[in-house]
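Below, in structure tokens: the form predicted on its own, a single chain.
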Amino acid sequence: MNNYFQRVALSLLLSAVSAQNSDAYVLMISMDGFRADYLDRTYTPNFDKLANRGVKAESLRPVFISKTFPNHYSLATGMYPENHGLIANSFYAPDLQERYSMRDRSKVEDGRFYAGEPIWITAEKQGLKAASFYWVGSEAQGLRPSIWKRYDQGVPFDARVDSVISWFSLPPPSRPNLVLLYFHEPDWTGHAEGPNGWKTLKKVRDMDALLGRILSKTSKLDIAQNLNIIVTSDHGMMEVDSEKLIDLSAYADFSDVRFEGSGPTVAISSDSEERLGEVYESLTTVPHCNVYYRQDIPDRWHYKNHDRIGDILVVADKGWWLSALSHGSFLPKGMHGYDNDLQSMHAIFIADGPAFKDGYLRGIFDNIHVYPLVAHILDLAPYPGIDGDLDAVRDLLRD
């Protein structure tokens, strides 16, 4: 009974805090695959304007593996993939005896695959409304904010922006204090053309123009003086070519083990320790990559303490591409998923608004710290299980 009254008291306290601070707003924008140094390689006046008015990080370090779904969910939860469970874009989940794939709508919307508490749920639980236009996890049952959209890449970017503006224009009882907005560029073009392609840099300029329209439209909102805008991305992009393709099936027999992935990482699992040992020994002879049993994966990746992570992980050196050609392979010109310490994998972080300092530049930080930062701006009590730490990014905030 005492625990019941404690929970009620905490709920009332959190609701009161949220009600007192409901004039704070956050728009968090993700531009997928926006490599940090793109800003130095072409003309981006609107990004420069936002950074000069607010704060900018040298770069944002993604979580490993540096893929879209794990990183968007880490941005949303403040947790490493080994804790939130979304360990790759596609993977086998032995705890559910099912396979997750970002291309399988039934799995994307299945809340069982997602652990932790995304920032929009933290907001909703504490009395604030939240909205998402395509953020990873926001479509899953049990994790949906008040307003959410089922992913449709064909929806024009301007239409997405117009929807967000309309949400921020709703009357206070219905207006979200937190909105997350996703764009699939420049990632889409970066895969097709590589990070050094002129079409990719043209797309970066297009995204800069889009940011300009967002800044113009949000400046006319009634809440403009209370709105904090964060522009970030999930990972960078690296050049790859067919001369660096490694056919793992030339070194090991995968006929009776589970083989997951291609490109920067490959995961292998089996119930047979003997077969795992045979495969591991064979793969140690493969050049331009490192092979780890799960327990030996480097601690700095925070990528070993979950059963969904393969028994064996193979990680390619930068620019190299792993595949078992018997399983098929598609080789793009640009790719991500490599070691998250590589600068080419790093993302952007730029923010402006009443919560942030003016014209402040800081060094690299990890994307798990974005969740506690947003929670602080909205005066929310963060989920207790996060890996992120507000103190790691407190310097971004006004005194």
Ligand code: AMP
The other form holds:
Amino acid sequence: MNNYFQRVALSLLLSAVSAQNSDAYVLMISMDGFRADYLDRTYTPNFDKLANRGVKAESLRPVFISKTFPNHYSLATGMYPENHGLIANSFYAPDLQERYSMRDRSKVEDGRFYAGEPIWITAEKQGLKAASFYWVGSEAQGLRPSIWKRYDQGVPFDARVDSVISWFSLPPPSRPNLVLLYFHEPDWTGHAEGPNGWKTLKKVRDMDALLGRILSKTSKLDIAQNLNIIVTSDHGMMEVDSEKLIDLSAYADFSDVRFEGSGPTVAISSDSEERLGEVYESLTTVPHCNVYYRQDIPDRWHYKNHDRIGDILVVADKGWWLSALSHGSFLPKGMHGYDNDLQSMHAIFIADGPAFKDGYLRGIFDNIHVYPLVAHILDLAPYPGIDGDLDAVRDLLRD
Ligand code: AMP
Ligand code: ZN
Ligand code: ZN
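Target state, the form predicted together with the named molecule; input state, the form predicted on its own:
Below is the whole assembly, all chains and molecules, this chain first.
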């Protein structure tokens, strides 16, 4: 009899625990190009409030290359670009014999370009509803969560927030446990005005005010007590100097090779070993950059084991701009894409909610650990083969 009561008590306890876990909610917000030190350079009371109540990392290290598409997809999958396949914003994919470009709708929505398992798919496979407002990868065929939106930059930020609030207000069978939300600022202004421009810092304050409205609205939700809010970003922003322009075509002949990109990195590919050798030799004389054959790209970048990565990669020193246009190219005032160890390329990570410690500050961590962190909060078994590791960020958690 005693045993029977023990078993009943245990099963009641277990069902209470599992009900509690399926009651966990996560809202993950990305503010594109939010450089870590922006928070120290202007007045951001709402970010400060969130950090004081919850957790904050000194900064979040992006994956290399420090561009939007590779990084959002690494945040979503816990994988390095050499494993998830989105190795740049634009690239040639020899495996598909097609080009990918973030500006080409048909490619952005073509699931064949995307490997790994984004967190919203992990959630839905394990019985939770998920939603995305513009997260990279969530528009692709075969990768879409139950609720998703086709990218339209013109949709006002507050309208995006109102949609998210309405999703969290749905009755339980339809209500998502996981929502991802994207804003293209302060990246947009950071490119135009540079990371030190007053308009960029003004935009940071605008994003702080937006965060204030998000916190106010989410605090009124029925699920408020169970909601974890993560505010993060894909990369930082570097000042670009119009004096630091390198015209690679002055050093090497790029006719009959594939030349990809401009700015912090360029990639060159060819089927001809001989032509690659010639181009490589010529480029070794260029100042203010490093040139690598793919197999020699530094291991710390985890950026070589995919044939979408160019045969030769040229990486500019900080603030330098590579191009192959003898007549010059359009230069923004700010850019990212440089070495992900540079502090100026680092992003933010701030989170608050029942899963997180209170008022806890920690050091830098890599954005590949965000996927296992979110999976853990939602009690999901992570996709095998991810590069991220929950143990690297477990200290953020309350238990
Ligand atoms: P970049 O600064 O070049 O790395 O890219 C940032 C830009 O990516 C933003 O300004 C957006 O216009 C664009 N972007 C972000 N998400 C998407 C998406 N899902 N589809 C198309 N473009 C996007
Ligand atoms: Zn970005
Ligand atoms: Zn950008």
